[in-house]
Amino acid sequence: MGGVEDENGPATKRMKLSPGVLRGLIDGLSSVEFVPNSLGDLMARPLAIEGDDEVVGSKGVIRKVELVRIITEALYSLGYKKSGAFLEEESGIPLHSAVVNKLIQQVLDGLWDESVATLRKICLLDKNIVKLASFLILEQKFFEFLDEDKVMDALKTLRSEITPLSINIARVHELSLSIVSPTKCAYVGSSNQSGTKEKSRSMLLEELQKLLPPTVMIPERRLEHLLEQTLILQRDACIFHNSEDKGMSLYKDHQCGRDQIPCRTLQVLQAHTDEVWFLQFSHNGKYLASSSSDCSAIIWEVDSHGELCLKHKLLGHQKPVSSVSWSPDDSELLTCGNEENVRRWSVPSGECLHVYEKAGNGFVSCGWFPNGKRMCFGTNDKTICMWDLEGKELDCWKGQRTLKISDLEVTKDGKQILSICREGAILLLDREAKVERFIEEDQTITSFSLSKDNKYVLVNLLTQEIHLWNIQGEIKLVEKYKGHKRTRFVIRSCLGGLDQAFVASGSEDSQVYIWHRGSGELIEALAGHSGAVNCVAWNPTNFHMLASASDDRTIRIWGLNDAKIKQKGPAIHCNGVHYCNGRA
């Protein structure tokens, strides 16, 4: 690249940027070094083009002027330069303005003081844009100097030019250090040791491109940035997207069909003997856990071909299991007795490691914190506590923190414990901080969910409606999803599908109910059961399956219409019976 110095010269002591994120910014600006009778007369004009304000498309929003120099970046952010000068010799529209063709090479050749001089041509409105662009050009001579040992010019840049721009502080006591204890330097800035002298000037002409307006240097790959923003739209538009292998093209808008969405039964599991309460699929998705007002629950294995079958049958409890929660790693579970004991079990084995009990208190949920160590019990005295896997009480909560009939949930970080402490209200207690807030509803809150990513909380009320809650910052609600039934019985929904961009709810009616998250548009009404649905689960790895768990005492697995269904005997059969709460 002209006028840079040699490749094998000393690292410039800049923080270390992707090539390949710079390559398209340098290929632009340095053409005019490697295209002949291209760039030369063009790049001495201003940009106070003829024709600025002409409009291309049909709509009349696109300003010929912008799209040309989009694409002409485009082109050379490609590596197709000679096509890139074409166009602009062509169209009559540099990339870039004289001056600040001249900023750009001058900051390629190391040319510092110039390079300042130049910067305060360029008719800048913001003055402050102007200090803090000059302050990267000469922290970069201050660098290239130390990388010389040339400590005293490296110091009288500090002392006479940096300092008196007297912006970012913090950011000269750094560098001042660099200079005192050379082991600071790596500290401070320099990160590309193995880099030269022209991978680090061009990491300097990108921060600049970012910091300076984009009327003056088009952004890195805009135009790339541009049409990953329309076909990421569309696909957010489009309520039935639910495969990460679905194409998306440039060449068509993008739609997809109600293929994607898991509607058809392919398998009935009847193990169970009572009525289904709840469901959760693994973090893997490998395994669903089941529990039942029989007293038990089930460990259902997912084969290679997205077949479950039976993998161990929990017994123990004496009364009915309402909740179930996988450990972090998936390799243990616990099952939570309705007011009675908890009970942890080695999913490999199947085997029963360890009975959690209160005297005097019965549990009514359970949950893990993130390191698999610890976890977090509701009891019915409306008290929530801390458990070692040895059943050392490690922590307790009191007051009102729970209900009797109560889902519960940890975040990820540990941090926050989230569980039904009023009938309207759920409390988001951070217990690090000692912060209580909570989600407020005006109806009567039977059950709710966590998002995946700790965003969202899904909350089912009384009022058969369906609200979701950000509950990042500022509480807010979100949306709305109305459509199925629930009058008597708790009905419990969940977020699934690709980027969870669904809700599914169980429904008293026998169905089971899918919306779009976003649109809140109800897009299915799934018929199969012969009881009320009482919990359903999306597994997090198979975007294609769903479950859900009726009083019909089977739990249906359901995957989309082409898929090909393996029937063992009257597996995919319903009982024949219709069930509603243990009542035939």
Given for the second form:
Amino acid sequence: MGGVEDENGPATKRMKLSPGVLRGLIDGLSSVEFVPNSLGDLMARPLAIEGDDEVVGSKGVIRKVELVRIITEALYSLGYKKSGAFLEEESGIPLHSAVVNKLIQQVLDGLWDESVATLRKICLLDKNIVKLASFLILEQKFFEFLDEDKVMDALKTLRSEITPLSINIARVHELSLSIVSPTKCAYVGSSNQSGTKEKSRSMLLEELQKLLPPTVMIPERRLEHLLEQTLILQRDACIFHNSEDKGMSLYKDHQCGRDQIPCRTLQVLQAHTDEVWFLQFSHNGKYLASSSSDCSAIIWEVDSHGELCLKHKLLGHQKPVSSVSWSPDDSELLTCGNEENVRRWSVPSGECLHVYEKAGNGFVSCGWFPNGKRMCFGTNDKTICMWDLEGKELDCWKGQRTLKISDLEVTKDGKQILSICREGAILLLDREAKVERFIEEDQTITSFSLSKDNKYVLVNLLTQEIHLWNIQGEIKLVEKYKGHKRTRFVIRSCLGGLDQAFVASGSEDSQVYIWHRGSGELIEALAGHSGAVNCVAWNPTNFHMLASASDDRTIRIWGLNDAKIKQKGPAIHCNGVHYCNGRA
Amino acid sequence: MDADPRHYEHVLLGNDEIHSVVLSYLVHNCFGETVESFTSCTGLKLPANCLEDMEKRKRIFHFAIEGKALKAIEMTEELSRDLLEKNTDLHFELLSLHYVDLVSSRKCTEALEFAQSKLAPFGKVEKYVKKLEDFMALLAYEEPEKSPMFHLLSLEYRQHVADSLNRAILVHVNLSSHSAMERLIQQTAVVRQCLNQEQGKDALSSFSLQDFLKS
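Now that the form predicted on its own has been shown, please provide the structure of the form predicted together with the partner chain.
Once more the chain from above appears, this time first in line as the rest of the complex follows.
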């Protein structure tokens, strides 16, 4: 090859052919042209390089020719033109066959008729693809004429070249319309005021590349795509993946250690005087609300070190408080007494702003609508009703519902209300469309929770199984989680962690269970409580913080194994007890 | 069940009624000479200007059928300046006749220019965009008669447009857009259809006008 000799570099195994050998090669072929910088000057045939079937890699599935070509393409994509060209030369494997190179150049130069002719010479293409590709090229020709106001030329192209292809008839008609109504038509290389011919021609090339089989024209950034695929697969397979900053590297396979999952008790919060039934973090992760059978609810504040201390004790209910609900902006809290009334509290001041009651009935669950101005209550007379902040009932849905145990959730767009409506079913009520969908289980459902993206529902069953359902489109069961214990009480579970990749649940054996959501694998069973764990909550903004509520009257805050606990001064304001080593 | 022909005898028709039905048909279709002889035979009176109007309409109609749309438009505008303004669909169709004429005569450049100047402005209104596309598509084919839009070049289309124009003009001079005869026959067919359905006859034996007329 007449390439540049690198005198100073180490001796490389470069294939040097004398001009005589080259000529011999050419004479032996019925080729049409000789492109000086390309060794494999084999025109309309697929690249038959010596050792075409050569494979690399220990599993023997990677073809060498393909590997080299996508590396070359990657070099060009990254902007290393010289390196790309050099690799083509050194390996003897051209990125594109000469005919494809010609096509590319012709398209970029706007030599339309020539490029259509070249298309036909690429023998790997079936007739249909040739037509589709020709159509794209001729469309570009048509529009460039229109841009230059050469209307008759454009019309001629349409009539004599595009229409006879007999494909895309609807598109042909759109093109005719665009002669008189230019704005109605968008096309591949649509060049607006700021666009240029070069740009629209490059876009055309991209479209052609998508159309042509990959063996003929390698898709752009193929190597990037393959690597991304691998990284994502690795990440999905990583069952402990719980930190944003654990960036993925190409240097080694991604695998997080257990150390990313909260598993150590950092704090035990003792403020309730009876069983703690429910807890939930605020949306911004700065507060935790807990409710107890001691008829109170407590708002805890999370400080900058990740420690919690009591902010307000909310007294007023006469019955055990079965659940709480944070307003969308976290400024207010609803607490629901068990078959009693619902109270609305101000978070900053801790005062009770309103008591909602329905004569003769008790509420069993509560939730907010996304605008923060409406609330939804489940009543023990089998209805779900919508109230405004002043206490006026705005709407009511009757249906089949069980009594006492009933969760209620409203989706973020305010369109759907979910509630347990029968022993083995959850109702998804679309308020506007007035459509009812159901999640049906063979067993009794004890509780459920909605995922953050509102696409999944986690359902706790009487039979000690937790099921994950996908509620987008067709409702289907996605995964099952087992291992925890539930016999007599309502146990709650939740999704949490980075991308809500984990499922956490309480259990009657006093442990907190954590599974990896995607694989269903049980990762942790955290011991510490001395009573059934009724509810768990994962901090939505701090993926390393988990809270659990137990019959032993305490709340435990779990964190990472190597979390440092800063010693504060005398714990005057806090009711939290600190633990330093291991689990208590 | 078919009506017993004896029942027909109970329906009394006066000659005047029948004559006016026939007359309205003749006037609607501009059979000028026939109208003259009919009126002289029957002694019916024609409204003033009726014959002249009929003559004008007849000429406009024929221009339209022959594809001489520009002439038709010119005469229509003489008759009434705002008729076409108010009937934009009709206006578009008339213009399209001329366009189609140019296309069939292979005068592509002229057709294109005409489309650009006269038809394209309609494209600003959403409902005309599809129609405009259909017409413009004719230019994409070197043999428009073989294109999917060939029906736009047909006699049926011209007749349809000519008919619409005729009706619009009639309405404009406060006459009915459909002749009494037409309406009567249409009504009969519809009524018979309903009766058939109500009597539970299956769809196969739906009312056929041809058969009725032959019976």
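Residue numbers count along the first chain shown, from 1. Not measured: the values here are computed from a predicted model.
Engineer: Looking at the two rigid parts that move between these two forms, do D329 and I104 belong to the same one?
Structural biologist: No - D329 and I104 lie in two rigid parts, which move independently between these two forms.
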